[in-house]
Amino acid sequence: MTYTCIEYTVNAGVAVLTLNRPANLNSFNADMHAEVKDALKAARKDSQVRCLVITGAGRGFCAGQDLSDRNVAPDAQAPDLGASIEKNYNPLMRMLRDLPMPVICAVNGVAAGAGANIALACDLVYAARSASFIQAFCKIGLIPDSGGTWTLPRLVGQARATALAMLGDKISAEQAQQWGMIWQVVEDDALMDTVLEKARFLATQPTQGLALIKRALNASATNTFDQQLDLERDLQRLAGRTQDYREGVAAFMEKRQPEFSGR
């Protein structure tokens, strides 16, 4: 597929998937929707891909939802927004929490709307120190979407993300790691060089553990204390089936360092 809206390349076990509608401020319309879903599955099904970037091209990583494609007229019939966000969002969503691998969300400028819940959803997330997170739904009279409603509760608790959700107000990359938003925040200019450093050395991983670590704590946030202890039970019994296991234990007992293949 030859992309138009966005970047998406592969080095060292490492792919980056760049959002590259920097005029709109990388908002999605169709065809980047379209384009996101196909670079997500082409990371699932390549191997060689152990760790995953997301990032924006220019001064913001996502405005969220490009209105152009959804203006209403006052006298037109509403548009069903239900079946967009079913045919493009929840997808997108599903793909990108799935991923058997790493995510980093490398947030340089401004995450409003859906933008912001995409971030949120990695696995890990840097942002420049100049980024913001809004919450921008409730300023068109919409709620958040992009699983942001789930999202937002947990990591900053219920009284958060109330505020954030119905006052839409904008909070900094540093109010963010705060309050337990995200996971650092960097120097504008280190954004992508310290993003690519840690990509590359969790591309040296063991890539499917660290796969079974996002769906044991994904499905922690529903699990109750015992569901999660037999769901421990079962990955980490998948765990033990591994090569990266073997080599893990391997290297301990040699006092060396170990050389994981992500099998």
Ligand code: T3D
Given for the second form:
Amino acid sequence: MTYTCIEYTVNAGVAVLTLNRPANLNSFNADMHAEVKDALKAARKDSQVRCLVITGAGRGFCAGQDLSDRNVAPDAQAPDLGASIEKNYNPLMRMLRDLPMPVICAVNGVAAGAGANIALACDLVYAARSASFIQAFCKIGLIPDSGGTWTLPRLVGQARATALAMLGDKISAEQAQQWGMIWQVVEDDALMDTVLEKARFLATQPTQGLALIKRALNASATNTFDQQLDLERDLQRLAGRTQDYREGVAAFMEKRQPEFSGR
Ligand code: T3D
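May I ask for the structure of the form predicted together with the named molecule now, the form predicted on its own having been displayed?
Below is the entire complex, every chain and molecule, led by the chain shown above.
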């Protein structure tokens, strides 16, 4: 597939997916949805890819749905936004969360609407100091989608999630970090270097083990303590069968640095 709305590169075990419609703050149209899905599938299939970075081109990260794609003329038929969510946003969010490798979001600028919730669904979120987060949905009569009503209360608690969703206020990167919405704020000009360094490090780590950590933490939001103990048992069984577990223990015993293959 030829990409016109995104860029996708793979280097040293790290795939970088750049949303690339900067004139529209990288908002999503149908083509971008198709391209992002294609790239996520490629990352999943490619055994060389052991960490994925998502970022945006230009001054924004992503402004959510491209509103110029919506016909809201008084005489137009009401659009079926449920169908749009079912076809595009929900599959995208499921693919993102199910990727068996760490996903880092480098939030280079404003992240609004679905753009904010895509960022917050990533495993590690780094944001440029000048970046911001806006649950812009309420300003156009919509509800947070792309998992926002699930992710937000879990990250920041019900009171803050409700205020963010109902007021649609812009939250600075620093505030987002203080509230535990994101992992780290980085100076603007250091964002990509910091994220790529971390991504390259993660790409040398036990990829299957990291994928199992992700599965366990994601499941913990809805599991009981007992269910989670059972899941940990099952996932640890899988982790114990990887080559990287053998290598980790052997390297420790031999007092040397491990060389993880991701298998
Ligand atoms: O429809 C469905 O399928 C349902 C699913 C919905 C998911 C959603 O994401 S709904 C929420 C959609 N997003 C928004 O409501 C955000 C709209 N954008 C904004 O509120 C502001 O642009 C920002 C707060 C994000 C940034 O503000 P600012 O002042 O930094 O930039 P700007 O001047 O508003 O935008 C710059 C350009 O990007 C501008 O174009 P221009 O005038 O230079 O030609 C603006 O129109 C364009 N742009 C920004 N956001 C969108 C957009 N164009 C289309 N769609 C956008 N979402």
